[in-house]
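Read the single chain below, which is given as structure tokens and is the form predicted on its own.
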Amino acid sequence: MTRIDDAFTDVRAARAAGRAPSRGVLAPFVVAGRPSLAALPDMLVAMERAGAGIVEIGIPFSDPIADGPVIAGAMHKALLDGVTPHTALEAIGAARDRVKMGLVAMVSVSIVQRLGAAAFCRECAAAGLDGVIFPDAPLEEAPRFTEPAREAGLDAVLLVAPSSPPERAAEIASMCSGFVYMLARAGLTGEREGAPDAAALRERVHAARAASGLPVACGFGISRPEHVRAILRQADADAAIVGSALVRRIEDGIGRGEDGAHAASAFVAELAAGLD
């Protein structure tokens, strides 16, 4: 059992005994780095406490791929300030015996090729971490970023995207360990008014499922406690993940000279209202 599956353990038990979970999972999004790699640990403490049950820290990267403005500008800033993949790991590592949660890196697959798969994860694995996302991972290539990370003793969590097939959605999913990543959305990150099409995403949420037996967690323009609501009620997701509305709150209070723990716990509280 990881720290991913423990995350998941209620949600899990409720489904095989025939029942909707009473919760689901939080997984909040975080850039290392902003707004400091000393503020990540308390940051992640803080997150904890306010209800997230898995975090994902973004490695900073120079041209990340379906981010929008508000990631994408905090990893700027991140990068500018000298955040290199080992320096993010260092931090993280530094957290890990301060939370029980899973912890979970978002990393693109330019990064990983550079430092070399298999070093990349045993890197992760040593600062504590329980997986690694690989978003822009094509299905084809797959392997070469998702069985070092297994090797390692880490899980490896591909992107299920709206306008992949049903048979490709199925082999992505089945290639996933921890949980599966369902964009709930076509774009980029980034806040949105409303809430995901439920009805859609429910179908596309069961057919993962049915194909990885896995948890299936969805993100992109989740941005409320009702969004949260809705991707694990109406859509049946076991887990909510939050980006750009955390990112820009954290930016937003380092703006204001605010401690990010205290802006990060705040909203994430806030955003666990939609568990219940």
Contents of the next structure:
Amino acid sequence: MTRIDDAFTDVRAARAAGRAPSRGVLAPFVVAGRPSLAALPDMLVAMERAGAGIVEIGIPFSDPIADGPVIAGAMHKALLDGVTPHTALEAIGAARDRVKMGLVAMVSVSIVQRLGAAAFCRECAAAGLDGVIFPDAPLEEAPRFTEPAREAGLDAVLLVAPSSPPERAAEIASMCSGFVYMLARAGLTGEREGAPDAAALRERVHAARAASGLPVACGFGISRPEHVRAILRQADADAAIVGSALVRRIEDGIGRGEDGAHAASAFVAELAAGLD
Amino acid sequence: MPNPTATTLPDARGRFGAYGGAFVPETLVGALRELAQAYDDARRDPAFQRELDRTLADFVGRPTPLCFAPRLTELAASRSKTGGAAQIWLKREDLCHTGAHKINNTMGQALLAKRMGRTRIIAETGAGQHGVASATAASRMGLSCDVYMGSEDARRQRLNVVRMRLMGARVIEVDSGSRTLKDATNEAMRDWMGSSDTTLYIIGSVVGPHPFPMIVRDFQSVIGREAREQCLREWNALPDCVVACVGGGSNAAGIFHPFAQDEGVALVGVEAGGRSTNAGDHAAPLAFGSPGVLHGSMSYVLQDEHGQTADVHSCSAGLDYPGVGPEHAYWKDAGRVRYTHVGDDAALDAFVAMSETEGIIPALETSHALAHAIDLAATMQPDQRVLVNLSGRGDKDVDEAARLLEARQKPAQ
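Let's see the other form, the form predicted together with the partner chain, since the form predicted on its own is already up.
Whole complex next, starting from this chain.
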């Protein structure tokens, strides 16, 4: 059992018994190096205590085209501080033994390609990561990234979009391991006023779960406890991913001179209310 | 080695050999496929081709002339060891409406946008020429138009910002990253991810994910097709060498592609050598970069060892880009095109020389090609011919050139 499988133990048991899970998984996203790499271990510990089941750690990239201004801005600041993929993975390695939850990196294929997919994935595994999300690797280009990840013993996660036709969505889902990342909306990462259209998502979530046999995590535009609840209850997803809304709170905290752990754990705790 | 003269590229996956493809978030895949399908239908449709041809003739001013440059040729000869030089000929894309080749592509893509039922186009721009050409196409065809432009570029190219706004486009200044072309491209892609139902992204060069490099090359290939016919008509021969500047590489791809199967025609692409060969001082990925992924395609790219996009520099905003079209990467590896680079100073010299000898103020981008063409012609025979793609006029650059020339006259501090 991997740590990612562990996160979904209850979910799987409920699904196997034909029940809806009583409690889904919360998967917050943070940018490595914000506020600092040294702060990452404490932040992860605080988020785990506050109810995170899996944490996604974004490796800063200079040109993250799928990210909205909040995450792109945080990545830019991390890069100005000199954060590199190697130092980010070192920091993750330093944090690994302090938390039990699953840790996955989210990284642009521009970086993976430059470092070499096999070498990068081995480095991720050595740092104690459990998986890698490749947000800009479409189906056609995916094997050159997913196969080295699996060879390194990592789960490899790809994204399914609302615009992915059903057959293609099933094919993407079946190439994933660990979980499937389903975009709750078109467009970019970022907070939105309204809740995602959970009812419309439900059918796609079911299809992805059926195609892959994996849990399905939904992200993009999820920023409130009631969004988390809608994703888990109405859309029947297994996990809710929260990125920009959390990153914004961490950035706001940094603006007040905080270390990030407090802002992160407070907001994760708030979101976790949506799990029940 | 792949066949460098293949005309069937890219393949179905958008690959030019090992290069190209579509490394994009899944959110964009549907829009790219729809575009590829619509383009495939359009290019087989004689009515679309007729409308495009008519637009290029009546509105853009095509065909552009093929023009001998006698005094520039004399200048080259004066620098030659033998006292003779190859004749320098110009393909006058500077005479296109709006002053550069960019409009060949924007009119084509805007027609495509209308055919696809889109009501809005978006574009990225560096020097502003592609932005102006997009605004022009949108105005002509009744589409709304938003142009993303780095705030640093908007400051440097204020005139083009005014031109775009006059034609009804909204210019959105981008404050992220380096505030130049690459950041404007990021923002345009982000916009399109959420807007592709109503909007077509008109990319300005032969870069980005498939099918953009193919579509832009095809629309720009009118340059090379015309030039090839004009050469045969005028000389009953093909040029010995074709020279073009390469930023993203659209004017070069446009003139090279129709000559790619003519084995006797040497093709030379000229990148921006900037201030020096040190990282960050130039914008020459084919010379100094290595294969990697930027803006959705695999090509030569300037990245640091960690995969972050490197800083670039050129005196010419239109060449100031860390990537290059995937077909150029393919041509480089296949040996079909020779790529070289020319620095800021040499480009500025050529800018002055061209203005003084031929009465044509060239764009600073184009001046890189001219600088190399003069040197090259000086090594060739008088019965040979060098064809330069005069990709744009330099009105937009006169302030910047004046500033650079003035700085040059001051003694170093």
